[in-house]
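Coming up is one lone chain in C-alpha cells, specifically the form predicted on its own.
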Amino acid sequence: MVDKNKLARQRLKLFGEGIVADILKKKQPVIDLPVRSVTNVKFNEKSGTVQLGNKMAQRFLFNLAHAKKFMQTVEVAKISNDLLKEEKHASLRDVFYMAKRSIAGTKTNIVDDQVESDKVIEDLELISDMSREQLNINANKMGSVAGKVIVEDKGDKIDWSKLGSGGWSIPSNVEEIQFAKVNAQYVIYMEKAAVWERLHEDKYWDKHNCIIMCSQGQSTRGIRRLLQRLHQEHGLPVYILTDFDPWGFYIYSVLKFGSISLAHISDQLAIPEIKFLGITADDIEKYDLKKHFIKLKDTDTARLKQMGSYEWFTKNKLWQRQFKMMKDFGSKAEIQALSARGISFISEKYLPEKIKNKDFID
C-alpha cells in the first residue's frame, strides 16, 4: 500500500527543491500550474465528467502581480509539510491563522483573509497532485448520515443505525474509513438537513433499506467522496433530492459531473451515474405545488440561464425541459412544500413511489 503521507511530503519537497534550484542557477523562481478557470475546463463525454484542460500559467517571484501569491503558495506548502511531519491535521481556518502574519519590516500580511489561503490550498493540490485532505488540511464537518452501515474510523467501529437523532457527522476526510458492513439498496442525498431529519425520524432508511445523507446547501468534499465510495465500492445507486430551483439543480450538476473550480479532482468526487429524484417541474403539476411558489430573483434567473448553457446540459432534452418550465413558471419551490400534503408525505408516499416507478431524471 502506498504511504500517502510519505508521498505528499516527497512531492512538496520536489516543489521546494525546484524553487531552490532556480535560485542557485540565478534564475527567476517560477511556479508552473494549470489555469483554474472556466476557459480551461472541458466536458469529457466518455467519462461524463468536467475535467481540467491543458492551459498552463506561471507565477514569478519577481513580478509585482505574482509576488504575494508566490509567497503565499510557499508558505502554505510549508504549513502542509509541517502537518505531515507531525502527522496532525488542520482545518482551513487553522491554516489561514497559521499563515496570517505581517512580513518582517512591513505592514503587509502574508494573507489578509481566508479566501486567499483557501485558493492557495487548491493551487497546491494541482502542484502536488494530492488532495487537500492528503495534505492534512480538512474542511468543517457539514453533513449527517444514517443507515444499516458499520464503518471503522481510527480504530473505532461506528454503526450508522444507532447514533440517535443526529446520525453520524460526516468528516471532511473519509479516505481512511473502512466499510465493515453495508446493508442497503440505494443512497438518497438531500441538500437540506431539515428534510434529512424528517426522513430519519420516520425511519425511512430502516423501512426501505437505504442510506440517507445530507448537508446544508452545497455538498462538502467529504460527502461527495463518501457518496462516490458507496457507489463505486458497493454498487449502490445514488439519488439526489433538492429544491426545485437553479441552485438545487446546480448541486445535482456538481455531484454528477464535477465542479468547474474542482475540475482537477473530478475523478475523485463526481458520480456520472447518479439520478435526480426531485423536486421536478412535473412534481409541481402532479402535487399541486404552485400555490407554494416563490418568485425567481434576478440571481436565480441568471443561474438558470448559465445552467442551460453548460455543455453537459445543452444536449439533454429532459433537463432543457425542466429549465424551460421553471423559466415559464417564473418561480421556484422548496422540498418542504410537500409537507402541505402531510408531515410524512415525503417519506410515506413521494419518495417510495418515485423510486418504485423509476421516476427520475438522468
Given for the second form:
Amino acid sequence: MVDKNKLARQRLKLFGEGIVADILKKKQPVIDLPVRSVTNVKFNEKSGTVQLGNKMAQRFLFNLAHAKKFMQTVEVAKISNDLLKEEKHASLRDVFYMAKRSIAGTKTNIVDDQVESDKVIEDLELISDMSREQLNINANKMGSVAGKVIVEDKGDKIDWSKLGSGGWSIPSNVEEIQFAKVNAQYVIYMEKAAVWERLHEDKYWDKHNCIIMCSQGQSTRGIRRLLQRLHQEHGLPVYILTDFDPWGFYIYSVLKFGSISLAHISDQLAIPEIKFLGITADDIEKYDLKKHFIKLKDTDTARLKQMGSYEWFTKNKLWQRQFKMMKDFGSKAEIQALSARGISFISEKYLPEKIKNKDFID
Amino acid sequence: MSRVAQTKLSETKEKKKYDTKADELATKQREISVSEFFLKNRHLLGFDNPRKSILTAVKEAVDNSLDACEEAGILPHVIVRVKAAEGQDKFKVVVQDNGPGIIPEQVPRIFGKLLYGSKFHKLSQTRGQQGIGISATAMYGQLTTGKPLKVITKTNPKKPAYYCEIVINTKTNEPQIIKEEYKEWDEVQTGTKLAVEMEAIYQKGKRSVDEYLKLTAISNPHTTITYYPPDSNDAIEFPRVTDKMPKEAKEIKPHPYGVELGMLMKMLQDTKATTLQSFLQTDFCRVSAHVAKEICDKAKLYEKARPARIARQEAEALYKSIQETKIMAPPSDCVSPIGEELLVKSLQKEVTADFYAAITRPPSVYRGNPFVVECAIAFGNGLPQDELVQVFRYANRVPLQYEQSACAVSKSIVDTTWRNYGLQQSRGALPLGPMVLMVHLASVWVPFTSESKEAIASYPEIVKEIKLALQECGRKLGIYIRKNIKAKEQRDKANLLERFIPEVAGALHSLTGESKSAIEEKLKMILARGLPALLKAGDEEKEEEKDGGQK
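Now the other one: the form predicted together with its partner chain, given that the block above is the form predicted on its own.
In what comes next, the whole complex appears, and the chain from above leads the way.
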C-alpha cells in the first residue's frame, strides 16, 4: 500500500514536472489527454470489453476555452498529492469543496459544480495511470452484500453472514480487502435494494449457498471491482438481475463490457463472463407478467434503439431478440412484478428454477 | 399661413362648403354651444386631464410654429416657457417662434375659432392635420381660467408688431378681440408669440413637456428649441444639428386607390371638370387619359358623362373599376423623411450611447397614400442596462407619447425577433437592453387608430415596412454587438487568464517543489507574448483533437 502511495505521488510529480519544464523553456504549457467520448471508444472483441481509442486532445492553459479546465487539472492533482502525503482519503464531494474557491480579484471560481471536479479526477486517472482510489479519492459507498464470506479490512474480520438485516455496506475502495473465507457457488447482483432485502430476509444466500449483492441504480466502481475480484480470484460465476427495461439492460452492459466514460479502466472493472439472469422477455411470457406492464416512454424507446446500435450488441442475436421483443411489447416491467405471484415467489421459485436450468442470456 | 382656406365642419362628419344641403345643416349646427361641444369631446382633442392638457397645449403651439417656419423656409428657433400662474394648479404656457408672422386679420380666426385650418383639405406631409389644436388650447385656457389668449405677431421687421387678446364666443364659435394694439417687439425679426393660462399639472418624466421637447428636437434636426421649465431659471437648449431645411414635402392630389366611395361621390359633385374622363385625369394623380378611359370602360360608364350626374350606383361601379385597374403608385416626393445621417446626428446629441444606426426605407404606399418609414437606434453605455428598450414613436416628425401598446410601431417591434441581433426578449414583449429605438412614419396622411392621434393603425403595408426597417437596423446592431461586446468579453476573459497564473503556479509549486515566483514570472511572459493571437483565435469550444499514439 505504501508503495502504491509512493508510486502515485511520483506519477503526479512527473506530471507537474512535465508542465514546469515547458514553462521554464517559455513554451505554452499543455496537457495531453486521450479523448473520452463515444467517438473514441472501441469494442475489443478479443478481451470482450470496451476500450479507449487513440484519439488525443490537447489542453492549453492560454486558450480561452481550455484555461479553466487546465487550472482545475493541476489544482486537483495538487489536492490528490496532498492527500497522498498525509495518507488521508477524501470523497469526491470533499475534493469539490477543496477546489471550490474564488480566484483572487475575480468572481470566477476554480470549480462551480461537482461534475467539473469529478471529470478532472477521471482525467487525472488517465494522466497518472492510477485509479481514483489510488489517488486517495473515494466515491460514496453504496450497496450491500451478504453471503457466507469472511473478509479482512484494515485488520478487522468481517463475516458477511452475520451482519443482521442490513448486510455489509460495500466501500468505495475494495483494493485492500482480503478474502479470508469464501463459501459460495455464485454471485447474484441485483439492481434493486428492495429485492436484495427480500432475498436477504428469505436467507436465500444461506439456502442456495451464494452471495447476494446490490446497489441502487447504476453500480459503483467499488461494487464492480468487488464483483470482478470474486469472479477472478475465486472463480465464482456472476448473474445479473435487473428490471425489464433499457436501463436495466444497460447496467448489465456496463458490468460486462465496461462503460464509455471509464473505458480507460475497463480492465479493472469489466467482467466479460457475466450472465444476464433476468428479467428477460421470455420470463414475461413464461411467468405471465404482461398484466404488470408499464408503457415505454419516448426516452425509453430512444435508449433502447441507441443501445441496440452499440458495437458490442449489434452482432449479438440473443440480445437483438430481447430488444426487439421489448419494442414489440412497447412496455417494460419491474423485478417486483414477480411479487404478484407471492411475496417469496422470487426466492423460492423464480431464481432456483432459472439457475438450475441455466436460463441465462450471455 | 397665407394659403388659409376657410372650412366649416360639424362635430361629427366633415361637410363641404359647396354642398348646399350640408351648408344649411352646418349653419344650424353652429347654433350648438361650442363650449359644450368642447367639454364633451375634450378627450378627442387631448385635454382629458390637467396633466395631459399642458402637454397638448405646448405640442399644438410648437407643431404650428414648426409648420409655419418650414412653409416660409425659415430655420425654426422655438422658445417655450412654462411657469406657474396665480391660483391652484394654474400654469402659463408661452411659445414664441421666428416664423413669418401672421397678418392681423387672420389672427383671431386662427387662434379663436375651432376647426379652422389650412391643412385638413390638402394631401401633404404636415404636423397638424385637422386645424383643431391651437384654438382648442385657447378654448381650454378660457374655460379653466377665464383669461384670454394673448398673441403678438410681427410680419415685417421694419414695422411694429400686432398685439391682441382673444376670447372665443362659446355660443357662436366666433373669436372676439377684447384688446388690440400695435407695439414695438424686438425679440424677433418676424415671428409669433402666444401666451395662454390654463389649469394644469406639471410633471417630469414620461409623457411630460420636457420629454416632448426632447423628442421633438430629435425629429427636427434643423430646429433649435429653448425651454424654460417652471422649476428652474436656467434654460434647457436643444440646438439644431443642421442648417439645411428639410426637403419641402410637395402637395399631391389623391391617388385613386386611396379614395373611399363616399369621398369619390363628393369629389364627383365638387369637381370643375366637365367629363368623367377629365375628372379622373385632373382630380387624381397618376391617371393618364388612357387609364381614365380604361376605368370608365370597366365601369360601363360613358367617359364624356358629366361628373355631377353620376348616381350612387354608377359611382359604386366606378369605385370598383378603380380597384380593378392597374394604376401607377403615387409619386413619393410628397414625403420628406428626416434621413439617415440627420437621424444619427440628432440621436447622438440627445441620447448618450456607444453605437448609433439609422435606416430610411424607400417610399411605399398604403391605400394610395405614399409613406416612408425610418428607424434609428442608439445602443450601449449611458442607457439603462436591464430594462425594456425605450421606444420613440413619430408620425410626420411629431412624437407620439400615448397609447404605445395600440400602435403599429410597438406591435412591429414586439413581433421582431431581437434575439437574432444579440438582445434578450421575452415572448410578446419589447426587447431588453440598453437601447433607444426610434421609428418615424412620414406620410401625406397618417392613419391613426383614433382622433387623439397617438397610435398608428396597423395597415399591413405599414407594418411590413416598419418591420423591414427594424430588421435592417437590427442587423447593424447585431454586427456591432458581435464585434464589440464579444470582443470585450474576449478581453475580459484574457484578463482573467492573468488571474489564473498564481493559482496554476501555486499548484505546480506544490507538485514539483519548483519556485512559485519563477513559474509565475515565466507564465506571465508566455501570456504576454501569446495574447494577440489568443484574442484573435477567440473561443474554440472543444479541446483540440489530434490522432496519435496512446499514452
